[in-house]
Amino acid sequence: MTERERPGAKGIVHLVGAGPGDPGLLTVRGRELLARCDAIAADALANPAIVSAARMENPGVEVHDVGKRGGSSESASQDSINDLLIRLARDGKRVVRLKGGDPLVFGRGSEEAQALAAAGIAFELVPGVTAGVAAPAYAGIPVTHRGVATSVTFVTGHEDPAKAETQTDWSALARTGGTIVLYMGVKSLPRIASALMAGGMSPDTPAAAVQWGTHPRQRTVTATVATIADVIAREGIGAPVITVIGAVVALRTELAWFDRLPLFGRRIVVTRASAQATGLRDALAALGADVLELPALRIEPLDAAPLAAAVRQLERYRWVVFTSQNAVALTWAALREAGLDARALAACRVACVGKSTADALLAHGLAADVVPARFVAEAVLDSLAARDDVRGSRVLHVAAAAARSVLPDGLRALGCAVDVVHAYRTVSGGDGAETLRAALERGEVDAATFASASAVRGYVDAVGPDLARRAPAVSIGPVTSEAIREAGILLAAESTAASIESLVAAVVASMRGAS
């Protein structure tokens, strides 16, 4: 850390490139920048997903929407951000002004950094993949080739070749031989293409434009110079588009892969509760999936007094039995409370239900000693029953305020002194209910996910029961299949094993035999 981010510091702007739209594409810096600062002030063509991920990890920083939307009367004026920018940092804050792409290419950076110099506000540069080269990346489209292409020129497409004023020397641009990578300008490609082949360019040139590149909803046509404003057109192709001129295009045919990724231009939704959404989410977009996060369930922790008491008598038991994630993340949660760790937990066997609480307690340093195929209580029972170190044994189970009996009343009728410690209960959450109901009503939802019972039950609460049956589901297992099915929802695959990795290979099985 500097001086100047320094706590009690004078307030400074960083200049954040966000880039073209994959969040993952987001450099380390901008990331830790969003993590610590007090304000955002973001473009339109910033992912919102960058900044809904900065409020979560940054629960108090304030967020101003400041994009520019095409000349929209709703797009706030260049001074205005500026005047913004100044007053939060004269008011000693921290302020991110995150752009898309890179700030310095075609992003106004410098000028909101001239204003900022001018008013003797600090401010650091941090710049972003930009959309030229990711755009066509992600098409699969290399700006630059050898023995294709040695140069590269970014061009703004707002540049009119018919006007008098323009700074572009178009013929020169033609003979270059190089690509030529236009950013925006959809409405002025038609007289671009016209004034390069005026200048000298075949007409046959290959001509590729990427709309919404890296994100999801990427689209990709390709033509000639001569054509590409008619296929546009012809397409629907509209803004944000990267435009590329070159022989590299042709270089699509091989290079193509975002667009072959199993899940590309399918809408996924994740219904987990909001702490635990990121694996699955970022296991589907990996994928090329459109993921719409519903956090159908919000984990709210219980009176913690049992639990701690529990982990101070932990020698009594014989075995732990953990059916959740957040089980095991409250009980050592308990644990550091007491000033205890794993080592208090060396006398006792421990049972999980399913590999992803079996994965939350090994992240702990702790292997669990039974863990079921199947993620259901009855698994983990007969797993434990044909064992012969649990009959007539103390067992202490961790578990949700409205878990099912099955599995502590099994455990009695072997013999078994079960105390069952209520950590936490399950509560819907509506976040993101209404962009999911838009999206449904349209029919713009390929599949739902779900990791539980509960998760159904709060997914049907959240967009209501018509709606909820209006895509196919994907489960996890068999008792959330059986709670997918009470609610009247297509399923449409179902996990082999309780575990993330099995979840996507089922919604990817599941796309397969839907296509």
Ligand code: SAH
Given for the second form:
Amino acid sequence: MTERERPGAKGIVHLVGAGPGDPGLLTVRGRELLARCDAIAADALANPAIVSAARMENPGVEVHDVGKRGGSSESASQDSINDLLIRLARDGKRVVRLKGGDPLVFGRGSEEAQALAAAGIAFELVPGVTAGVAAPAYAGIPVTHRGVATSVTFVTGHEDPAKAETQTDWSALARTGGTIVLYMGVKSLPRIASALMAGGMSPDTPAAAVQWGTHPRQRTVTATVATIADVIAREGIGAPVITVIGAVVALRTELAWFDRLPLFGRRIVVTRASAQATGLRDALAALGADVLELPALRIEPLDAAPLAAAVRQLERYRWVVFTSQNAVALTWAALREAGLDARALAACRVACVGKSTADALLAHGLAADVVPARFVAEAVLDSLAARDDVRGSRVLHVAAAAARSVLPDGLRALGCAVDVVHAYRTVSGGDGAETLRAALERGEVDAATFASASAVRGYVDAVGPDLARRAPAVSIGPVTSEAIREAGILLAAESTAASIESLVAAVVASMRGAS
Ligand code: SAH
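Mind pulling up the form predicted together with the named molecule next to the form predicted alone we just looked at?
Up next: the whole complex, starting with the chain shown before.
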């Protein structure tokens, strides 16, 4: 604890700049505070990934989403944000007020600090990397350059030059000859550009617009001050955008680096089932990838009564079908609970959806009669249909809730009487699985990486077997590749060695092939 936090003092509000988007551009001080504060009040422009990371490090933290979007009536008003900060601090809490970029550059951080000062609340100002410097930097545009621009002006585009009350002297700005960095107000750009040219700026002056700067979805367009507004409109560039006007823009041809990274613009899935996931995520992000993380899954057993009843009447069934290792584990728990063991299944035939399920069964002393090569319901059904002891028999199917009905439907079509017991459901931690499913549905995922066979199964469980097949996979080695093929997923590349570096190289190689 530093002196700034004043031991013994009541609450405090730290106004922290989150940086422009890339979580790596958060300051060390900002990260420290996020890791041990009591409450976070975050802006819409602060990258949610920074808040998620803080939640992982600081699980007890209370998070207030006070995203203020220009003019939206749903967003919290500035007064209510001030009131919230004051109330939290008066409750004795250490509050991080997280704002996009730098809190004091067009961020109203100073107004919040004024309100805190007036209320007698202690505060700290933690600067951040402002979008006006960072977005150009990630587009390969330095805001100053020796011999090209000796000054830079940060200006808000909310000051429409067509309005009488404007405070900005656009013609004076035109005469500085320095770089102009425009925040906000893409809509006013046509009038701002006209005002600059009317003030003497050459219409050929280079200009660039950088949307979502430092984010994996960053987009940059270049033009001249005369044409930039049209180009922005034509390319469908919308907020958040930084517009840079000045000779420095021309340096982008030489200095562009971020959008030239090998995985720039690629959406790649990293599954959290392995401990190496963080290293993999960071390595892919460093190459420019937009990394979608699949959060760890939890298995939640459902009402135990139906399974308990089923295991007491196993002699009624000719076949028992297990969907997963979880189904096996829960069935075993139910058997033991009923004072039974493997012998209760002695007269049954057993089918498993995949090899790992069969292995789990073998660990209990039972060899499965049917294990298809691919771990999908259709494959089990095909294998069962090919036998002569299935038609018309009674089948117990131990499955996950929300499992597809392919198997029971198909078995019923074969004249079987099928009892389905939903023994568990998979619950994902956070909204990562939802985001991922949506991205897969829209066909926006370029590849999914797997560092283990269990990660493949976790992925299939989380997104479902159909969506899982929408994106090609990159595997860490032969065993994982086998699991990928079993799941019916296209294998785009296999790592030559079982290391993260080699897996990343395989991703890069597969993307080169794909583009
Ligand atoms: N305090 C912030 C700016 C807030 S004003 C900072 O220091 O960066 C909001 C404006 O910032 C947006 O309209 C846009 O012009 C700019 N902005 C913020 N983040 C951006 C990003 N990642 N890419 C491009 N522009 C961004």
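None of the values given here were measured: they were computed from a predicted structure. Numbering follows the first chain given and starts at 1. Heads up, when I say rigid core I mean the largest set of C-alphas that superpose within 1.5 Å between the two forms.
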**Asked** Under a superposition restricted to the rigid core, does T357 display a Cα displacement of 2 angstroms or more between the two forms?
**Response** yes
Notebook entry, point to check: Taking the rigid core as reference, does L414 move its C-alpha 2 Å or further between the two forms?
Noted result: yes
My question is whether N82 is one of the residues whose C-alpha shifts by 2 Å or more between the two forms, given a fit on the rigid core.
no
